[in-house]
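This document opens with one chain alone, in structure tokens, the form predicted alone.
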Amino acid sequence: MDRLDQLEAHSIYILREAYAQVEPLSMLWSLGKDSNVMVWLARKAFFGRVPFPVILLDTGNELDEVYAFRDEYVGKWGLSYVNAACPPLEETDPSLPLNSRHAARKTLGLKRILAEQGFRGVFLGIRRDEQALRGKERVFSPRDAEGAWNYKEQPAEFWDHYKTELPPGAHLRIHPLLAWTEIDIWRYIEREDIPVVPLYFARDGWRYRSLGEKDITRPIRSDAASIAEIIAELEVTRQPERAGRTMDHDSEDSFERLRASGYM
């Protein structure tokens, strides 16, 4: 088995393990490259179908191409789709910087849909290499009744044994892609021919490396107009993946505060 085979097998194991032990389940689908790979893996794990709802935390301000991709692939992939409208900016923590407040709308949207639907587990497509604080995550990551995350008190995960018991009101964030890297994701997309939003490919010297909402996401300088060119670019670049996410340039502790309070 090569690296992609090993990553795929481990992710499918995580998906099936969660499905066997946690109920009810859901999956966040941002329609970015990572969440599309996660949906693809779920379809492999469960023989061509995704046996739980996929949720877009919709701010109403997603990129136009993201909405177009959703409209096409909900049907093509036979997904049970939930559109979870996020609360307005006015309901977020006013002490956060403005860009972080825009991001915090998704935290509130997730809290609301979890409370309404009673999901005990939710799959997320985050990776450890994506952001330093995410490097502290577990595969099965417990959140308390308020959705808060205490990275100092997480269960040990030895030999792929995961703790799934939860106190009342708590839920699990489950991360099938945690061990993947950005370049792994693109090599897997290339190998499997997985569809992605066209914004990832350069037009007029710009492309999106990470997709978020219109008001907090910017493209980067790039001439990479194909998957092969994106992979070649990633092999040499020193620019961080989230360079185009304006919230990541807020005050030093903003992302940590967002994560601690339930941000993805």
Contents of the next structure:
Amino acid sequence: MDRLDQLEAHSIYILREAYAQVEPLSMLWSLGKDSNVMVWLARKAFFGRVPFPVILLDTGNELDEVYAFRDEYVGKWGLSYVNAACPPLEETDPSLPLNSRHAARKTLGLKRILAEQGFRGVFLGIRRDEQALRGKERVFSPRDAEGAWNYKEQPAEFWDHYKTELPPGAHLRIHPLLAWTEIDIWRYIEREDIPVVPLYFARDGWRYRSLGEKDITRPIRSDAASIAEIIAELEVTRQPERAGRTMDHDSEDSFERLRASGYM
Amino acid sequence: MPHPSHPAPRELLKLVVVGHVDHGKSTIVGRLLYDTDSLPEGKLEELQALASRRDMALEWSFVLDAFQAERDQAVTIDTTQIRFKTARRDYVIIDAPGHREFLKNMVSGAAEADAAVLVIDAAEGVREQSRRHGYLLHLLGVRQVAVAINKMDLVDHDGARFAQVAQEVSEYLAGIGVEPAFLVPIAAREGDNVAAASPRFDWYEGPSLLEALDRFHAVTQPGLQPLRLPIQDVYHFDQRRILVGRVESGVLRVGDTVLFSPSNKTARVRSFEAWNAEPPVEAHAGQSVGLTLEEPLFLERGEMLSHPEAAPQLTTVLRATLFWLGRTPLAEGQGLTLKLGTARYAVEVASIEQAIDTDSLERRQAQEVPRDGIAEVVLRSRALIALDEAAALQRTGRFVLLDGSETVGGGLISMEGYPDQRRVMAVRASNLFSVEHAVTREQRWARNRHRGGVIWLTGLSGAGKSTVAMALERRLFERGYHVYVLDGDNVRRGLNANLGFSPDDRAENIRRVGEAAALFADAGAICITAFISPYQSDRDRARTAAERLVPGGFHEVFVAADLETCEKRDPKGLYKRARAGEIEDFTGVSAPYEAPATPDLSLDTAALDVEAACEALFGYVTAKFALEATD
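Following the display of the form predicted alone, present the structure of the form predicted together with the partner chain.
Up next: the whole complex, starting with the chain shown before.
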């Protein structure tokens, strides 16, 4: 087994562990490259089906190509799709910097859909290498009724035994891609031929490396127009993946505050 | 269909860095990132700016300290994963915190590592957490260890001091069966001998720390071991019934006959199933698979799939070395949930055999295991557990303990002295039909003028079981009771002549005695048995056998004399021979004795003489075996 085979097998193991023990389940489908890989892995784990709803936290502000991708693949992949409309900016914590407040709309949207539908577990496509705080995550990460993340009191997690029991009102964030890197994701997309939003590929010297909402996401300078070129670019780049995500860089602790209060 | 990627993904080695607080773990990691040119753009400048803003020297450890709170406390709270690469391969470093109370987080990080760096301060030498972390690496199964003797600048790069610390740590590690592959002198703050050799260590001929790491191997999944595949789930999405799970060890092929444990069912593998890929014809360790069977068996999550000729052990009792993470101490009698593979079992702490002091490696008696403690314990379950010994099969030889919903510990299994119960449980004669007797139990009792039943004596060798049994038999016989004693002498000559003294044979010996005693009881007699019968599970099985025929007819009598008393008596000289190592698995000396938790009667033969013990037992029998008006 090469590195991709190992990652795939472990992610499938995680998906099946959750499906056997946590109910009801759902999956966040941001339509980015990582969440597409996650949906793909679910179809592998469950023999072609995704046996739980996939949710888009919709700010109404996603890039046009993202909506087009959704409309095409909900049907093609046979997904049970849930559109979770995010509350407006006015409802977010006004003490956060503006860019973080845009991101916080998703936190509120997630909180609302979890409460409405009573999901006990939700899959998220975050990875440890994306961001230092995400590096601290567990694969099965419990959240209290407010969605808050108590990073100082995380459960012990070893030997692939995961925390699956929770007090009423709490839920689990389940992270099947935690051990993957950005390059792993692209290599897997290439190997499996997984469709992605075309914005990732360079046009006129620009491409998106990470997709977010219109107002708070910027493309990067790049000529990488194919997966092979993207991989080659990532092998040498010193830029962090989320450099184009302005909310991460508002202040020294803005992402920490977002995550502690329930952001993905 | 997937198509192959052009350049193959590089090998990844998962590395954990452990050691006593302030011995420089985070500094080494920060320095490794810098030396391998792995810091993200702007990070060095960010750190320099942060240091000057706070008016401090640049701290390499700040690379890892993502949390505001951590920087303020200057302690790494949780495991963090950071990547770097060398020409040879990619690395992910799991930085484990050094504070004692953070064992939980260290375990969470270190358990998945392929190799470890144990960091020791050259000036301070081996400290409490150095030993503790070394011990835990061993428990967690990390076998490749490099020792970095850091802060050599504080001891003037002195080769003699290095040799002294190196010897100290090697001796400790040897005591727990760990042999460090490398002992490397470094000064991480200045980068001496971290990535490249340093002229300051002209007396040192080994590799730099980074070169040492490049010589380790990424741990691959065990393939040449017995097959183990814990079943995660059974899917019925369409007309197929697909069993899913991950191969933990060994190889499974289409057409193989497989055994499921603990249910003890067998079937043949019809196919592997896959989506968007050619289904494989064989599955190897590490692969997550789906498979179908030729036979429509009812199976559930938690079963362990193996080949029948190399099956896991089945047992209701196990011994383990465990680390305890619970908020309150672990105590005897405590109920917990044991998770092994995908199965869960309710277990009870039968005994805490000894606590292990990771500082001195001393083992001592203990009533409880404190938080972050390590101990050897015996756990008991009602249901049969399918398991392996950790020394033989790491991945199915270990378990996690839950208290309610909280993970409170992990352990490695050792079954020394405990028999495999699979053979004993198997009812092979399943094509039997019961024939009604023409004589009823009540008619037999009425003729004998007493009930039938089993008096099961259990206790250490030398406790007086046989003596008491013979005295009681004489006494009851004289009073007109139909009574007979089964003991080693009359049973081992015939009925059990084909059995030896291995744990398995002993279990079978007791099973046959239990069944024979049950038949005596059914025939209306009082059957007294006199066997050490050290395992509660064996005695419970004897009870089940007797009560199937004679409800309420089994009486467990604990002939209780302490080990010291029995050893002093030593009527057959057996203890002496056991102590001399001439007898293996001798109960009380080199094999466990499980005292009955709730005996029907307990006789303290250290205090009572034979007459008094017999008298007490006689009183019990006349009361319990008397006919009642309803009989």
